[in-house]
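To begin, one chain is listed below as structure tokens, in the form predicted alone.
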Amino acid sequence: MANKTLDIIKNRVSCRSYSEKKVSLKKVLQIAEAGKFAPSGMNRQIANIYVVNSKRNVEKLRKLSLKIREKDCMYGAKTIILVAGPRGDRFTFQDCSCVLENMFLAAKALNIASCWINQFDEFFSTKEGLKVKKSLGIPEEYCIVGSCALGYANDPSALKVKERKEDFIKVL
């Protein structure tokens, strides 16, 4: 008997080429809501979710990417969800990573393509990046653990699950 949740987990892949079609805000908020229910160390819920959905703000992020990396690290996505927490807290990376994973799985369940983007903390450490970070209302002392690019794949048939190494699981 198939299990829908396990199928979603096993078939989620990263998309690196998005179409011009934008995901509805309703679906984006459903995805963000899934992140809200991720596990949290000692239930402190220190992760914060920043939905960057306006064309103006998405373009600010894209311009940073183009300036610093000389490429669009968002692959043309029209929505980015940044996940951040207090820099230096012992649970920030774990909590934010759980939030991100919940959002990636929710996106897959809604037939929305996604990709983990890691570069924003680096981008926000620049002079120009700090201005953008401030304009988005993200506290300066927060680090961006990762972000979730959302959209519709340019070529859904190109999204293939990659093989996993054989010795990944060890039973002790």
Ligand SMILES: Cc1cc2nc3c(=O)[nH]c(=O)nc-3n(C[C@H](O)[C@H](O)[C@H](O)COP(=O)(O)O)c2cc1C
Second form
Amino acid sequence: MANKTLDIIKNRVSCRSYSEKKVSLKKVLQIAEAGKFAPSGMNRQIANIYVVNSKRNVEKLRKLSLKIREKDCMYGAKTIILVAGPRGDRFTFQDCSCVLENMFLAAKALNIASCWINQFDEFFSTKEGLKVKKSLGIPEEYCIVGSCALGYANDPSALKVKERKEDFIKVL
Ligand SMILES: Cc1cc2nc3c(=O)[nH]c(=O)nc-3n(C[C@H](O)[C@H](O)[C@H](O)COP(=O)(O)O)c2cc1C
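Other form of same protein, the form predicted in complex with the named molecule, not the form predicted alone:
Full complex below, order starting with the chain above.
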């Protein structure tokens, strides 16, 4: 039986080339709101969502990427949402990952392309990166578990759902 939610889940794909068109703040906030409603370990809600949307701040992140990796790890995206929590807390990775996945699915539901970008915790561990982290108001002791690049695909026809391993699911 057709189900809209399951279709969204099964058709989400990572996008690695974004056009110049920016996603409206209204849609970005709808996506962030979906992250806010993720489950959290013992309902402690320790994940934090940092919506980096202004050109100035997004370019700060891009510059950092270009300097450290000599490439734009955000693939030209004009909005990036960083998800962070206390380093060392036993639920930080789980909580933040739930937030991120909710946001990828919400993006898909709104026809917005997205991708998990993993590099920011590493970038923020450098002297220059720490300055950027502080300038965004992210506490030094927070770990950036991941981030969600948002935008419109340069070539939507290139976004293909990947094959899944045949033995992914084991029924016992
Ligand atoms: C923990 C994690 C880290 C990831 N880091 C990156 C990344 O830094 N850059 C990137 O382009 N994709 C990253 N991805 C996206 C994966 O490469 C992608 O999900 C995988 O290739 C499957 O493709 P799909 O998302 O289109 O199904 C990451 C995904 C996860 C779950």
